[in-house]
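First, one chain by itself: the form predicted on its own, in structure tokens.
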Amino acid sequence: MAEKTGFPTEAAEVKHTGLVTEATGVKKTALVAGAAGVIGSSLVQYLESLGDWKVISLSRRGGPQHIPVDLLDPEDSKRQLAHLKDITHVFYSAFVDKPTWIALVPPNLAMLTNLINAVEPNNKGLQHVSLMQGYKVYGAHYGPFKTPARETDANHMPPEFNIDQQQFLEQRQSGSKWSWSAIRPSVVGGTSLGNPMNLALVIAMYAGISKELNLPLRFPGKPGAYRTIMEMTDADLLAKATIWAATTPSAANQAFNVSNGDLFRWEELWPKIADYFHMETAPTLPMPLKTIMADKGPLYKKMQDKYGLAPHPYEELSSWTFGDFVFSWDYDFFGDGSKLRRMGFHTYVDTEKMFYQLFDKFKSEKVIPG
């Protein structure tokens, strides 16, 4: 929900995965836009596992099988996407960032309507189009907002990207065969690396970095912050809910909130956090991370050295300005998502669990010291 979140960069790649056969009897091709996030990778990893969906990822990252696509440039786009034929399913969760609000609202646009405008004319087959979006659509980057927040409520005074990119859909599925979702989650949480928008890594690395320097766990955001109501949206739930959004006919052209199902407040959390890693706590203290981690790296570097960490760039590994952003929210931030248990999707997540799992993630990956 940050300003400073998402990929940094205008340009996108396709991989393919998960070849068809005729032993698999696949029938469903997914178009994974933002396959690299937090959101995206997840995405994909789910869609892999089920075995019955061949997967073509765009990404902004290179390697062996991909092909560049710069979905800023419309023409780029068709040619780069002309071959792709078999296409059931788009998932967007894409995203360029830019320095203001307002400044986010045409390329975000821009890079949706170039992908829909590539494939839709080439995919007769196109069954779903599914958006990811989150809880600026409810205005909850601007301060304190209407809690729960329903799929219902009203618009806010625009600029907003997110809007704008429902209303596009909305407006280009009028008499078309296919239909439409947007997947509204809260925080995110899960373990891909490289990715500005993943609380749980900074979270990880911030106590990492501050035990090693023999520091309490200490909250580091406003001390409102460490009371008010929060919820999390674990990103393989955030998969499930995406691709059960995007195959049940009942939630065709529909938005659907997407979180855990529980509530917490920081300052029941954090104390466990702490116990995880076998560390203690100290008062709240508004620390901004961007500024007091911005000299950690030579520190970092020296505990890849020591616990034998896998050599990641300290730059990459975390956004302290999108956890400055979090952990500024002196107000309730949650939406209502019985809407979508009510049409049929029942599957929960404990948010302290999740935590706890994504951290075992981390020091697996060494990422973090075990």
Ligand SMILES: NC(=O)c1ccc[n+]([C@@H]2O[C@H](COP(=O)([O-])OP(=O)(O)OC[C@H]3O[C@@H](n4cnc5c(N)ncnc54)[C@H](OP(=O)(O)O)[C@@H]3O)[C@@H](O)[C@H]2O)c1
Second form
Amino acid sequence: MAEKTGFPTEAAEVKHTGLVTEATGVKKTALVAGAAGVIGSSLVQYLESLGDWKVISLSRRGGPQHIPVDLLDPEDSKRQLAHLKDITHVFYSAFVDKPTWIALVPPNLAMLTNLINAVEPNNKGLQHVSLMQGYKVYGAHYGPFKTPARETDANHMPPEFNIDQQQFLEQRQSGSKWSWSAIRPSVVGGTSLGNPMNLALVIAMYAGISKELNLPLRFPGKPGAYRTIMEMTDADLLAKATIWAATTPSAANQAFNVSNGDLFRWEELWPKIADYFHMETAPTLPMPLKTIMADKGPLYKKMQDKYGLAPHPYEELSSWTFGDFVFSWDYDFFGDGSKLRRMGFHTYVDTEKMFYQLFDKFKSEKVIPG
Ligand SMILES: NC(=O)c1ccc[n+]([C@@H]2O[C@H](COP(=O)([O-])OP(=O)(O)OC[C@H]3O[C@@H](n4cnc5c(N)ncnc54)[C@H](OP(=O)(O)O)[C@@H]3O)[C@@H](O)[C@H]2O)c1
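For comparison with the form predicted on its own, would you give the structure of this protein in the form predicted in complex with the named molecule?
Time for the whole complex; same chain goes first.
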């Protein structure tokens, strides 16, 4: 069992050559869709650290090592990906957010379909398609769901884009040489910025601004949420588990819950997080972050000047709706992560330390004061 220490430097030598990252001794080629995301960015980093992968990244916004592509557009997907011929593994963690559960279905199913349509015909050596899901498969977003949630639990009533995506892959894979896996993390702890779902960033920004106002770090969710049993999934651990499932023959064509391996209640962890920020706590008060943080942009701008913070727009750092969502869960929120471990993946992350390492990173990258 290993605790989180960041990625090992397993890479022999990694060259950045235009749109692909190529390592010496390359045996496999990964196409990562959603590479700019909370999940996809860690996946890219981990693949690059391994040394035997060529890594090709996709996202709309592009970037030094990204192919810019709009997966919602079938023609753009075919055009931008037509030159790819040696993909062995597709890692799908793209996601487009929408205001309702039903509205999530068409675009998220279309993006996966457009990607596979653009890649499968030209890449005869395709071995695996990995699909990033989450506990929405278990109905965790609706209310008290059965815990621990297991991979064998029955599906819930549609609409549910995660289930539609998995069914699409299952049907498409039937009779093909490649296999699929479906990866189901809990709430993910990662360091990427400008994404709609990053809980550690929500807490770091909320703490930084509370501290600037000389306020205690007050849990802003439902009182019941303070006492519920929770778990998290570290983005680096998730990357390792995703690649393990994509490259382990006995894991083919299956789903896996992926979590850190420990459970917590905010009532125990929150005061420790306050300690980390050298802050006091105060009794919980259900305050919608989306409302109370809406007018804090000018204050954050002053903090950027005062503490020499990086010039990120406040709006890009604010996943307040996601914070409100997570802090509203006044029911147990955890899955059974034993299938993954029983089948041979044994990495474990201490959730308390994970938070401190993520906060350290936000400090060192000058997102919050040090
Ligand atoms: N974050 C969590 O806590 C969490 C927990 C459990 C499960 N999940 C699931 O994991 C998946 C990924 O989540 P995430 O948090 O990593 O998402 P994210 O941070 O929002 O990343 C989404 C990625 O998709 C790309 N993308 C969006 N629209 C696109 C388009 N039209 N064409 C091409 N690329 C597009 C985005 O890049 P561009 O904007 O540049 O295109 C970005 O790279 C989702 O299904 C989510 O439900 C997330």
